[in-house]
Amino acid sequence: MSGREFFTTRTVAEALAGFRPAHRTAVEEVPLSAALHRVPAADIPSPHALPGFAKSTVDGFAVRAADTYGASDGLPSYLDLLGAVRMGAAPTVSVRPGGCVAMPTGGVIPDGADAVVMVEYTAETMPGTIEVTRPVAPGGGMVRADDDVAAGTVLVAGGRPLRAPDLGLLAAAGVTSVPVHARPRVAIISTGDEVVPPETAELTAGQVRDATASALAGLAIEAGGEPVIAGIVSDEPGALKEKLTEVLPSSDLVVVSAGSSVGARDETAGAVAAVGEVWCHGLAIKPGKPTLLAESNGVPMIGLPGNPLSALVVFGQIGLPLLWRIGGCPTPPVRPNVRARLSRDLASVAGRLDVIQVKVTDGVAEPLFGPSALLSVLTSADGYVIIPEPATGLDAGIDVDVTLYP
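The form predicted in complex with a further copy of the same chain, please: structure of the chain above, on its own.
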């Protein structure tokens, strides 16, 4: 009954390094308004220099800097006011020695000027004459035409999810649609005679509502995926193989939350092996040992443990990096960490990765225990602590890195 189910156990490190199915999603063009957090398929160069013209960054007067050298309250420079620049329009006048032009913030620097003196250091003592009481260096109060971005420079890098300011920079450069990887479609299959849809109002003895599919769908969305809840498959022989065959052609990643009994796990392994190639069966992780990794024509299939907490932990460690990679992001965004003091000893086994759910209060990380069947452990946790594969445990009182949940 036992003994044969973990015949090709691997460590998490081996799986991350070695299980790398080749499939990637196609590239599609999306408008900027739909591009947040999407992954550009390649570097996007700027078609233009930005801001594109020499531009005042202050309200004041465009001058030749040399005309202001030595200016002070006691000994101002007096400059002839030659005109004014209007926002959004080309200057109609240039600056000659001894002259100046009134500038709004954001206005185009007129020919002949090399600086803008702030209005605070000026006064119009006589009509047509501007008194300057502080010197300005060449380049002061202005930016050059390519100070923000030179034409041809990379605006945003390929393979990294777009952030809000990236959208602004793309808009500034006139790039209004972006070639991005399609969101990976994640088929989520639940199995088990005991599993019923969440909509089931009253259960009979031994039935459980499908919790895992909804939670996996949430994790998939957070990693840029598009979940497809593919339904619940009975433990009947052949049923899972049939479902896998149905969903594989339209999926970029297939997740099976396997039945939790040994028999159900064997059924999952058989079905997965029938439609693809098994890479490992058994992962040195706690919780989550009965995990199965396989692929079919480059599309990864993950057989997850039957209980929801274990399934979500494994999907977090193995599924999310795969999902990012399939969607064109080779290095997933790093989840934020906090340092916290571990409140109690944690035991582990060398060669196994342990993922411990913790609550963090006032800098102390308190492990949340309980049978791995309890989903509430995960909803109460602020994040998790990893006991790495070589370690045999962590001592109370040491500082640990807690990876925080979103």
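To test you: the structure above is the form predicted in complex with a further copy of the same chain. What is the structure of the form predicted alone?
Nothing else is written out below except the one chain.
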């Protein structure tokens, strides 16, 4: 079977928009302590308002704001001290005209008060009398019962990985467990008679340790996946098809690190086509053109180039968004980026997306080049610059967006 029968090249934009297998992971309930970075399966509404009561945001005195109007250092307002609010307890006193109540930060606002004046703008000139030297507006120095969250409104949205503040908000609302998508199981298959396990102590001529699988596993974990190293498959005809048939039923995504030769790519395409439907065999991206996308009963499969640099670049551009989507997150989290000045001209070809590794020093992005077999190019890079598909290159001296690696 010839690779030409499969070679349907697509742009990266077409792949991101058009290759959208329907498979999603199951939903499971996890405690809040295990929910960081997990993806909620649905919006989670607040069972009640937060904070649930009007409270002070400063140390000071609960007042009627109208009693402080016009107060100044030269002409202070004098208020009767009616009592104090204790932390964690309901007020036992209310505020009447011309009076005030001492307040700790976080204390419950007593009836009759509509503001809290900061203690810095007050003084006790005589026992039981508080001098106010700064006016306060209604609502000043306090939050109302539903200022944080109204009852029934969404605490956290479904489809977005939970961050630390989200966990705090859920805890404040009394939500102690969350329905989330299960972590996608990513089966990683390496191929090639020349590939040997990383623990191989001595290499014979032509052998290479399997570096790509470990790096792909790390990328999968960063995107919320659960990698499964499925082993190394020989170039023997039928071996890859057998392995795919074995791993597909228990996988949410299957990644094949294919050999670099045309023959190896043909074998991968043939094996994938035997167990599923090929969507494209070739991406207009550099590095990484010999990439294959397919699916089997809704489970996506990615055939990556054999060279490690190419494989990891493609997986970053295509595999990670796909992995997030399988795990219930339709829009992947935005990676941090910086603006930097490009140090040299970069050429490209219209219709192809180029991913250029760069080192950023003092606001200057220096492109890093090397054969696609060299992982050291990636390990030396701080991030990458994209030359978009319509462009024919980028000029030295322009400001570019550098997407940073974690």
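Positions refer to the first chain, counted from 1. Take the two forms, superpose them, and find the largest set of C-alpha atoms that agree within 1.5 Å; that set is the rigid core. Remember, predicted model here, so these are calculated numbers, not experimental data.
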Open item on the list: Checking residue 124 here: with the core superposed, does its CA move 2 Å or more between these two forms?
Closed with: yes
Open item on the list: Once you overlay the rigid core, does the Cα of residue 346 travel 2 Å or further between these two forms?
Closed with: no
Task: Threshold 2 Å Cα movement between these two forms for residue 211, core superposed - done: no
TODO: Quote the shift of the Cα of residue 89 between these two forms to one decimal place in Å, the two forms being superposed on the rigid core.
DONE: 3.5
